[in-house]
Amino acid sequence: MQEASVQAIIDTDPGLDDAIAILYALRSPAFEVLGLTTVAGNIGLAATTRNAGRLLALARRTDIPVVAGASRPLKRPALDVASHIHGVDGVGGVPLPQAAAPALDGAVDWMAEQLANAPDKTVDLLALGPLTNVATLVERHPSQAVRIRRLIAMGGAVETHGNVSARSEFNFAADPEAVETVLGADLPLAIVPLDVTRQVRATHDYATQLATAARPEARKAGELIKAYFKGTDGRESRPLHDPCVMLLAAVPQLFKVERRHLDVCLTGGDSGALVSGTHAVDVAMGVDEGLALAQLSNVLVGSRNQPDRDQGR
């Protein structure tokens, strides 16, 4: 399946979910990955920014650099981390090589200084974890967010339940005024809801066809899906959340995307929930599974029609 050119910023919080997000972006030659830029979310900051490390090391990316960013949300305290998903390390236990540089600070800046130096719409901004870091650089640097080519968002539920309260999600939840903020930038936005990831699921027989290959992205990858299902009561299958902005970003033909006039809720128990508003979003709200599925394992294997990323490097 033929994927689209990307030049993107990675806005992450590592995270299993974001580390197979992440593994796939780096071995697919759909991407040019400019940066990781990191936030506080499944985790603290200090483990996400080492993780990003960790997992640049693994794939043999010491050309990308790992940019420390928010430690906590633009206006409130911060949400009881996921270490029940994610584990203590928030990669569920699962070894990665130590990182090859240490990471610099300043992730806000650092974005700013990217899509000023990038010809003009050529940068797509991925964002995995909560908005904190792209809510501050729409506050910081206007003139340079409004440069995005795209923003790609994980986070939200428009039909379905919540998974933090019935209707709001993990990184929405974390900082809701950050979503405000970015709802109401008028930018190229495209959401990516649970109501989608929630249908790309990865079974056992899938992780284990990942562990088993004999690429290290892919077997590491096949390793965090199954850090992912401990704890969950003999459960068949995982979602997963993130790696569907990276199949959004690269094969947007696999998904269907429907325009939607939204707001976030900012009180109560279902802060960060979304509602119909004003805002116009793009929302992935279909998906064809198995292609996607299919297309990230292909990527992570290595298909004969994949070219190899290692070769000239």
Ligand code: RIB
Given for the second form:
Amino acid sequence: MQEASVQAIIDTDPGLDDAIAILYALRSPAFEVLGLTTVAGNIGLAATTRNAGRLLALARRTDIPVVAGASRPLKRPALDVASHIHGVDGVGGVPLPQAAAPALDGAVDWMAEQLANAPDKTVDLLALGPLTNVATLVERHPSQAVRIRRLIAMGGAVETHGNVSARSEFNFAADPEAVETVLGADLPLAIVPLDVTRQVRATHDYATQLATAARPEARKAGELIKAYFKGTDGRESRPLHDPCVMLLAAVPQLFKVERRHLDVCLTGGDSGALVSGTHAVDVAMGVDEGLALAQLSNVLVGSRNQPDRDQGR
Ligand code: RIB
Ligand code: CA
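Would you mind giving the form predicted together with ligand RIB, to go alongside the form predicted alone above?
Next comes the full complex, and the chain you just saw is listed first.
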């Protein structure tokens, strides 16, 4: 399917599904990835940052910088890491090359610099983990934050059950105060909640189809999905949460997006849950699963006439 052009900063906590999302963006000719900024979430910051560099090395895109960000939420203690899902290394033990260079520090100031140097409203911020870095950008560099073209964030549960509590989802439950700051910033925000990401599911066959492809990024994505099945009690499929952010950015026609008015719960066992409120947000609530999965695999596997994306532009 035809993809829209996306110039993006990817804020991420890789993480198995983050890794697949990143590999898709790196393979897609529609994406210009300005950098990967990392945040603690699925696993600690050292591991998420290491994994970001290793994914760039795999995709032969070491021209793209990795910049480390927040090691903990704005105000509250971090949630337990999700090593039962993502493995103790964050990528399910899947072998990846070493990063080509050490990561930089200072993700938020780096984001602000990129936004200041780019024409206004040309850079998308794609958030795949807790919103700590994004909220800090809003607080520390408000005049740069408003230069974002679109903020697309995977997070929340609107009409479906959560994966941390009955109503809260991991990215938003990890830093509810960050969600509150981002909602209050009136940025052009689109949320991709569990309501839709749970509909985009990879099966063992889908993983095998990727794992036997010619392109290394596709093979590795297949291995990452197979690792995503570990630690699950015989599930038949796994939800591709973070790849849905990339798909919404590049192929929005795959999704049904609704305008909702939301706030975030900050107290009690459901803190981080999205509730009816005052902030207008675009929310992806429907998706064509078949076309979404086909788009993901077509881009990762690549067509014969799609040039290899080597170092640099
Ligand atoms: O709830 C799913 C989200 O939490 C995904 O982004 C996954 O990578 C974890 O960060
Ligand atoms: Ca993530």
